[in-house]
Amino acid sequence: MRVIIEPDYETASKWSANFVASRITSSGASESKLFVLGLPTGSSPLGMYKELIELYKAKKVSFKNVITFNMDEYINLPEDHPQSYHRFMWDNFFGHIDIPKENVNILNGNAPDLKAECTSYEEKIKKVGGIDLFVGGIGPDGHIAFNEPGSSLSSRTRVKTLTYDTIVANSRFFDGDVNKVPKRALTVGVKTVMDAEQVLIIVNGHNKARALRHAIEEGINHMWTISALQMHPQGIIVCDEEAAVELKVGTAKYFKDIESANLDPATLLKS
């Protein structure tokens, strides 16, 4: 696992977003071969976002030849509602970049046979040859996507009912009202995750530092479902200082001795 500490969030986040960038720009991508992208939603990808419109306004990367997966969606919530995941990967990202609409992928919420959709979702990550890079985010209590604690960390796409602690938290985004917030949500599994070639998690915040410390320093755990990445043979973390404070001090200088003789993404970006 390579665990990269940033000063700040918005340093965190131009890491993140020039190495899938520098992931793009280098596969080789093409009509015939897509660069295969999952992704998430929420407020710790929002700053990864901006940095790669800024990147594409720039013309370092395209979005032509990308097709992309996001982690999940509500249920019942309609797909222009200003909370949905699909209204807010078209307003934060989708609707700033050259990606085809018909390359994005996004669970539907709203589908009449939710089981069928998680499966067709799961058939069509298989039929484009997997997953390329999967970017995330964790919550406080260490999940990925809604794969709450005590999730399979063999799960796969399927329909998910959340947490009150989840509830609790997304009610922010609902006028503070946990009774507006869904209870049920699509999700893809640790395991659907975990099988991409390449997993990226941002993590930022004090509030995540515990969560953060179970994924790098305990043991694998399916109460802390992002401890799943210690088994991921290309698993890296970007986080902040804030996020790394519970990190034994020994722990983050060894992450960063061998980070300060790695090249920085941005450099193969440059023209």
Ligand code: GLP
Second form
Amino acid sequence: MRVIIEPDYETASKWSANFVASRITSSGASESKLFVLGLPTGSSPLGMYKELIELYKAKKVSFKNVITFNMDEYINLPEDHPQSYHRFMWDNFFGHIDIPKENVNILNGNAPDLKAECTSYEEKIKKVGGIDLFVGGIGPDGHIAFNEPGSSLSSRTRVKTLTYDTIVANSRFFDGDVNKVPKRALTVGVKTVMDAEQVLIIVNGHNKARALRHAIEEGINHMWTISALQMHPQGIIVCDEEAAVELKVGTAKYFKDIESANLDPATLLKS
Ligand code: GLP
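Pass me the form predicted in complex with the named molecule as well; I've looked at the form predicted alone already.
Full complex below, order starting with the chain above.
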């Protein structure tokens, strides 16, 4: 696992955006071989999306040959609801770049047959050759996508009931009213994410510090589903100093030392 500890949210977002852009541009993606990108919603990736839009405007990256799969979506929330993940993605990212509409995949939380929707999502990912890079965030309880504590680490796309902790955490987007937050969601599984060739997780802010410690310093445990990343051959965590406060001094120093010797992919697109 690589752990990139950046001074703050802005630099962590820049690092992530530059990494994603450099992966796309160096992949040799074409109309016949699209780059397959998994994407999250939430506040964590917002800075990265802003940076990616800037890189697109500066002609440093194009999304013409990119196909995306989002992690999750609420059940029974209209697609045009301000807090639906469909709306989030078009407002904050897709609406500002050159991705073809037909290359955007987001789970349909209003599908008549939710189980069939999940099965066909997995099949579509398989059909395009699997995900090249899955970008994610985590909840304060260490969940990835909507794989709440106790989710199987071999799980695939399915319906999940949200924990009260997640409902409270996400109520900030629903006028602070827990009753307005949908209680169920469709989500890719832990295994769906871990099957990607590379996984990049953005972790920022003090309220994620405990989860980050569990992800990096504790064992693999279904109560902290992000800890499955320890088994991934190419897992990367990009965090800010605030999220790193619960790491041991020695752990943080170790990862910083390693990274200072690395050719930083985040610098590749600068200049
Ligand atoms: C939700 C999403 C996750 C996201 C998490 C953290 O639960 N399903 O994919 O990582 O929120 O959100 P935020 O980045 O806003 O803290």
